[in-house]
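Just one chain follows, in the form predicted alone, and it is written as structure tokens.
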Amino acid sequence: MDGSISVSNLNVWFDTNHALKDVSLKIGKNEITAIIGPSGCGKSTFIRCLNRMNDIIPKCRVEGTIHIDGEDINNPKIDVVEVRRRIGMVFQKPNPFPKSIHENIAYAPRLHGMVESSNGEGSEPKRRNYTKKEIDDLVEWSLKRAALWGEVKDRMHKSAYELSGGQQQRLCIARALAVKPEIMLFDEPCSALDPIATAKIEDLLVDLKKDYTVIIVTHNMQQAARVADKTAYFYLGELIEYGDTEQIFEKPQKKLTEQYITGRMG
């Protein structure tokens, strides 16, 4: 598994409104890619097909394909559990569980268990529970990753809802990197976070593309400038332009583009 995304005419619609229409990029292993573009342009709805989130919304369909490893992921025969959990997502505002921090951490490895192997092509995984200690490993090492380990390790039983903003989001990067995805998606991850936590959590959306695949929507260019290594520009539900960063930003191919990244059209 190594988290290439391929996207194929991929087309939305909610009822009659045409949200995504007939985009198509590939994004490579290991990189960060910034969705941006005005509100209401389709960046979220991208990233939420991305893991079949727009499922639960009512009178929402999905036409095109989209490959993750080669696989059609919106295949009726795909676990979209399973999807799920290869695809963690960060949302805007931090969410955590009225849980402990201990507990934020462990609820869903404990729900799912740990995958051991597969008998053969074609078969399910093995799965089975995991033990107190793996557990509390797991929950350490999800921490260490988010960079929240030090600030949490002396009240991991106090409620999650004692962490400030940045801790918050921190912990629900780290929660879902507990079940042990291959890609990251994050949605506007630092629109309610302060200059000094956007900077934490920008340092650490870096570290983790050297593990992960790593998509993120935002709405400032200057960070889609700092972190990622491409981006994609999104306008009316259209794939406008998508290319390496400092060229979209130093010399986009298309007029759209250099309105929006200039600030002449929002």
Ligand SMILES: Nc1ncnc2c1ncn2[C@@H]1O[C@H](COP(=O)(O)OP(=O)(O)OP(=O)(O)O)[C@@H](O)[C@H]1O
The other form holds:
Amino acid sequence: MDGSISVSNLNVWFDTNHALKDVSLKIGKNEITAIIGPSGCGKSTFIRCLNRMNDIIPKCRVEGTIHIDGEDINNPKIDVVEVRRRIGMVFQKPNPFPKSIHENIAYAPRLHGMVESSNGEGSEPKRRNYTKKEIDDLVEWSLKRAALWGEVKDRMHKSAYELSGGQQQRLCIARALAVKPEIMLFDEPCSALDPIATAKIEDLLVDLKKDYTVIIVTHNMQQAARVADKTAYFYLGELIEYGDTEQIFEKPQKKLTEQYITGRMG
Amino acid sequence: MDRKLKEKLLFLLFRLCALVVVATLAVLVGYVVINGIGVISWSFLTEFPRQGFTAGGIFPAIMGTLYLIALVLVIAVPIGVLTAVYVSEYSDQPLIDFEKVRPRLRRLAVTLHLRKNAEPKRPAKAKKLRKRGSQRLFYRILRIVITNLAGVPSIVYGLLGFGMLVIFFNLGMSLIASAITLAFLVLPLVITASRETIEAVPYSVREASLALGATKWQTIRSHVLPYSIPGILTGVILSISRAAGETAPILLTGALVLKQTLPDSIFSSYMALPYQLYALATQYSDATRPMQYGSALVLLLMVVGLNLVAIIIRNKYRKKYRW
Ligand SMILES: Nc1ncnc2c1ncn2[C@@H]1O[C@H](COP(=O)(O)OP(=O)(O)OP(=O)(O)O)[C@@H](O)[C@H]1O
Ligand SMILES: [Mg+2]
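Can you return the structure of this protein in the form predicted together with this ligand rather than the form predicted alone?
Whole complex next, starting from this chain.
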């Protein structure tokens, strides 16, 4: 239950397109890792491997091992659904359900039930159905954490499609938080947000770090520098450099990284 | 010819064509309404026919057609929708998974002393590609079957129902035999309409649900199917019209020209509006004319009314799930 991730020799193909090449890295618990790199370099593909969302793309083939808490998530015996529950994901494009704001968030918790008691290490915790009050509280809690509560508290039962793009993105963040995952994957969560909402999300990321392992894909160098403990630079499907954010931004070891960070490429 | 004149003439031609379509419907409906409206009364709707269809009403035929529509929908909609779900969501998996069945067959063979051990003779290897290929073939065949089912003439369905249901399965001339026959007939409509809407549900919505830890079936049940209700209802609307109007399949499987009682179970024969209309128009004298027009109008109104109900529900769902 700590959320450390260790990836070794990860390769991904889309038909013949070799999208990720021999990626290996270790991500510690309670860290924010930023993934940066030019468009099309495989950032989204990489984080989609971590919760096995690439499984549902028929022409996609994944090789290599990914251990989360020491457990190989590519093991055919593992319960994929459980992996996805434990690893929350916010997609690059906001994808709310065409239902009300409330239902968007309440959907997954209702599905999974509430953890009643954990029976010690290893064994599955007991779960029971949420009461209506508990669901409402959870919805409020999630929306507050995603910095959206104030804007939507008076229209919880309106369609999520009436929200603006940035609000939809924060709704998707709230929806993922409501499941209470152990690891959170963010694919460019701030690309449609104004500076104020961005700042709120960055605060959220730092706040989440206390309980979760956080991985964030971003095109915003300043954002990576502001929030991330570690930074990984991808280029054309390869992991070029990975290390402490400060080191990556101040003394990059590789020429390619330096070029990207100083804006001479990408 | 002057370009502008040509433009005008062409436009006129298009307009005329469209007018022919509208006029046909208007004349058809107008004729039925004008001749039928005077016949319709409370007693016409609630009484049994008397004196060789020259007096009384068409109550049993109305009820028979309503029963038929209800039964057809009960049979065809669940089967059709679930088939559509299978075709669009699961058909990358084979209908029968031989990889799973084979070991069981081997074990069965051992218990029957047909084999010595349950181990496969040759180790399974490199079968993946072939399996994929055959799945795609199966998927294509299924789609072709569904499209072609829609093109089979209704009399052929009628004969199938007569031979298979009435005679072979011994259902006799009955509501259920007719309903199953008509269900075969409307299945392609339900499947095609459902499949189209199911496949129109954005991929990102499924992704969102799966990423929250929902299973595939949970995703289908709480997202894909509810968002597809409007399209499924389109299939229902088409089915109602077909089931209410078809004559050939029901006259072979259970509809009678005259029956002095309402059907008391799904195994009894019945009267139905289109067949009554056909029989009166072809076999009886002019004295039954009023009843013919009345039946035609009632049938028309019934189909329009039921479709309206379905359309209202559809619009409600369209508003509810919008993207
Ligand atoms: N569903 C897919 N089918 C086929 N190819 C894909 C698919 N998704 C990604 N790819 C390919 O994989 C490669 C990496 O794509 P990916 O989406 O991971 O890039 P990215 O780094 O996230 O880019 P961006 O910053 O633009 O989001 C690209 O060459 C892309 O064409
Ligand atoms: Mg991306």
